[in-house]
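Presented as C-alpha cells, the chain that follows is alone, the form predicted alone.
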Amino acid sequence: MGYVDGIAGRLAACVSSSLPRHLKEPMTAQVQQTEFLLDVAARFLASAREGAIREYGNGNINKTFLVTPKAGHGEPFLLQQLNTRVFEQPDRVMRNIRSVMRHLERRPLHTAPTLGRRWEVPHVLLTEEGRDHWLAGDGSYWRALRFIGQSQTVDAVRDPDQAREVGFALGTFHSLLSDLPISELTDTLPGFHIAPAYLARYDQVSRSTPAGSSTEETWCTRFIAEHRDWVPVLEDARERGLLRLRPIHGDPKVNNILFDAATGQAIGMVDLDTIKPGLAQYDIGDCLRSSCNPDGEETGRWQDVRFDPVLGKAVLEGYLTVARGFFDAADFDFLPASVRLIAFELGLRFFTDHLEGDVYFKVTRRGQNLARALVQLSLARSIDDRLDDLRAIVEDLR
C-alpha cells in the first residue's frame, strides 16, 4: 500500500545527500529508486544496504517491497511506505498495531483458536534508534515488518475448503482480539466503513463532476440511485443499540489472509493498518464479499459476476467454529444485509474515486476504478438476488 512519488525528481535529491560520491554520478531513475529504497531498508537492518529489493504484492493504498539481505546477514523483511494521503496520522496507525501486538503477546503461546495449528503475526521491526518507523527527508513515512515465509495469498477462493479456512482466519482474528478494550484503539480513518458518509460524498462529487454518457457510467449511476435504501442498515442498528463496537480488521478481503504454502491452512492476517473500533458485520461482510465472487475483483466480465452461496456457507462455518462464543442474536440477524451492503459500499467508493480522477485508490490506467465499481455493484446485485439463500444459511448456522 502507498507510493514512491516523484522518483526522478525529489527522491534524487534525498538519495544524493546520503550516497557516497561515486554513486552521485548520473543514474537512471530506476537505479536511484533502488538505492533510495535500500538506504531506507538499512534504517531497520544495516546489512540490507548490500541486499536486494523488489516490489511485492498488489495493495491498492500503500506500496510494499520485499527486502532480502545479503546471505547470512539477516532474514528477509517487508518494507512499506504508508500512504499519508490516506492515513493522514500514520502514528495512530502504528499505535494501534502496537496495542494489538502487546495484547497478543500477553496471551498464552497456544490459545484456543490456534491450538495445534500454525498461526503467525506480522511483527513490526524497529530502527536502530528503537522507533517503529522512519521519516525520510522528503517526508515519506516508512516501516518494516517481519516477512512470514512458507506462506502465500490468493486473489480468489477456489473451493469450499479454502473458503472455510478464510472464515477460520477472520474468526480467529476476532476471537484473539475480542477481549481487547476498544479504548486502546484509535480511529485511524474517521468515516471508514460508514456507508451513509460515502453516499453523501458520492452525492457531492456527482453534482460537481457528473458521470459521462458511457454505458458503464450510466449503469453505475442508475444502480446507485435505485438502491440507496441499502446504505443505512448497519449504522441505524448501531445507533439503536442492536450492534456494538468491537476491534475489527477493517479490510479482511481474501488476499489479506495468509495460507501455509504446504498445507493450505490459513495461518494469519496481514495489512493491519485499518484496525479500529467497528462493527464485526463490516469485517464479515467484506470477507464474504471478496471470498464468494469466484471471478475475483479485477475481472473484465463484470456482467457475469455472481455471489456463490456455497462458498458463503463455508466461510461462515469456518468463522463460527472459533467466533460463535461472542456472537448474539442481533449479530446473526444483520449478517445477510451486511454482505450486500459492503459490496455496494465498495462499488460506491470506487465509482466516486473514478469521478474524482482516481485520487484515493491506486490505479495503473484510467478507467480501472470504474471497472472495479462495476464488479462490486454487479456483485451487490447478485447478493440481493440470493439474499433469501443467504438468510437460510445464517438460520441453519445459528
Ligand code: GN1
Given for the second form:
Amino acid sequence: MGYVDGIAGRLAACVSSSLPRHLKEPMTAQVQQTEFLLDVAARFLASAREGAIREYGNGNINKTFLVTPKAGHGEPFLLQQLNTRVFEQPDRVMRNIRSVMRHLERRPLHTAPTLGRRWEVPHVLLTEEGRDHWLAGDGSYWRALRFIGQSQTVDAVRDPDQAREVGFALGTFHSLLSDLPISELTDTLPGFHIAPAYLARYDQVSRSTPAGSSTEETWCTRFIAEHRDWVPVLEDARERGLLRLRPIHGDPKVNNILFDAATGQAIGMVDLDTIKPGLAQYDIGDCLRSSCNPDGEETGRWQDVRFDPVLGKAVLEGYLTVARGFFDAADFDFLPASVRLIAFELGLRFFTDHLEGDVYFKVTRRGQNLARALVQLSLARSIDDRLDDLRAIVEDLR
Ligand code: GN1
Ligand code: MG
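Structure of the form predicted in complex with this ligand, given the form predicted alone:
Below, the chain from earlier opens the complete complex, with every other chain and molecule after it.
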C-alpha cells in the first residue's frame, strides 16, 4: 500500500525521466494512476485534486482509497471503485444505501438502541452535479463515503468484551432496520448466501475444472463431499415458512465493524453493498464465523483454526441485548447450524473461485483463495465439533 501524494508523485515523475527504462515504467504508471484517482476524487470534492490518496482497508471485492485534502480544504473521505464484475448493477447498490439512509433519518431517535452511545453511519457524498456516483471514462464506477474518524477496525477479535461489542453492533444494525419494509430494498447480488446455489455452482465448476491432486485440494474436495448435507438447512427453513426475510447487512464480518479508537466501543457498521432482504441467520452466522476465529481469515496455519465458543457466547449476548425483541423461537433454533453453514459456504465459495482461477475474490497471489478455503472449511469442522456447546449456549440465552 503505497502512500503517494499528488506533488510527490509529480516530482517522482520528473526524477524517473533519468532512470533506466525498466525502473521508469512502473513509476510512470503509478503516477498516472494517482493522477487518475485524484481526478475521480475531485468529482466529489474539487479541492481533493491537490490532496493525497492511498489505498485503504483490505476488502476482498471493491477497491478503497482514503483521500486527504490539503489542510483547511475539506474533510478526508473514502473513495471506492465498485467491483462491477461482482455487482453487475451498481445502481441497485446505491439505491439500497439511499433507502437505508432515508429510513435512518426518519426513524424516531429516542427508540434507538444506541441512545447515549456513539453511533456512526457511512454517509454517501455527492458529486458536484448531485449524483451519488461517478462513471469514469474507462467505465469504472466510483462513489465516495464520509470517513469516520477516531475509529478503528480489527481483523480478529481480542477477547469476550470486544466480542460483546461486535454482537451489539450487529444487533443495533438489525434493530435500526427492523421496521424498514423489505419491499424498499432490492437484491444487489442475486444468489448471495443461497447455499444450495453455491453447491450447484461448485459441482458445475469442479466437473469442468477438476481440483488438482495436492494434499490441500484433495482435503477440500473430500471435506465438501462428506458434508453436503449441511447445505440446505436455511433455505429449507425459509421455504417451510419457519424463517422470514428481513433487511440484513449481508457481510457483517468483523472488519466491517467500527470501534471507537479511544473507548473500544462498537460505533457502526460499514460496507453496506449487500444490504438486502435475507435471513438474520445469514448475518449472525457470518458474524460468528468471522469473529470467533481468533486466527483470522488469512492465517496460513489452517490446521490450527478453531472456533472459540466463549467468544461466540459473548457475541450472541451482545446481539440479544438489542435484538431480543424481534427474535422469535425459530430464530434461536437455527442459530447453531447457521454458524457452521456460513463457514462451510464461504469455504465452498473460496474453493470454487480457486478452481475458476480467482475471478471473484481479489488475490495478491495464486493459491490465496485455496488457503482461504482451507481456513473456512477447517473452521466449519471445528464448529461442527463444538456444535453441542453452541446449542447449549443458545438454549441458555433463549
Ligand atoms: C467479501 O468485500 P468484503 O471483503 O467485505 C464477500 C463476503 C465474504 C468476505 C470474506 C460481496 O467481503 O461475502 O464473507 O469477502 N463479499 C461479497 O472475507 O461477496
Ligand atoms: Mg463487502
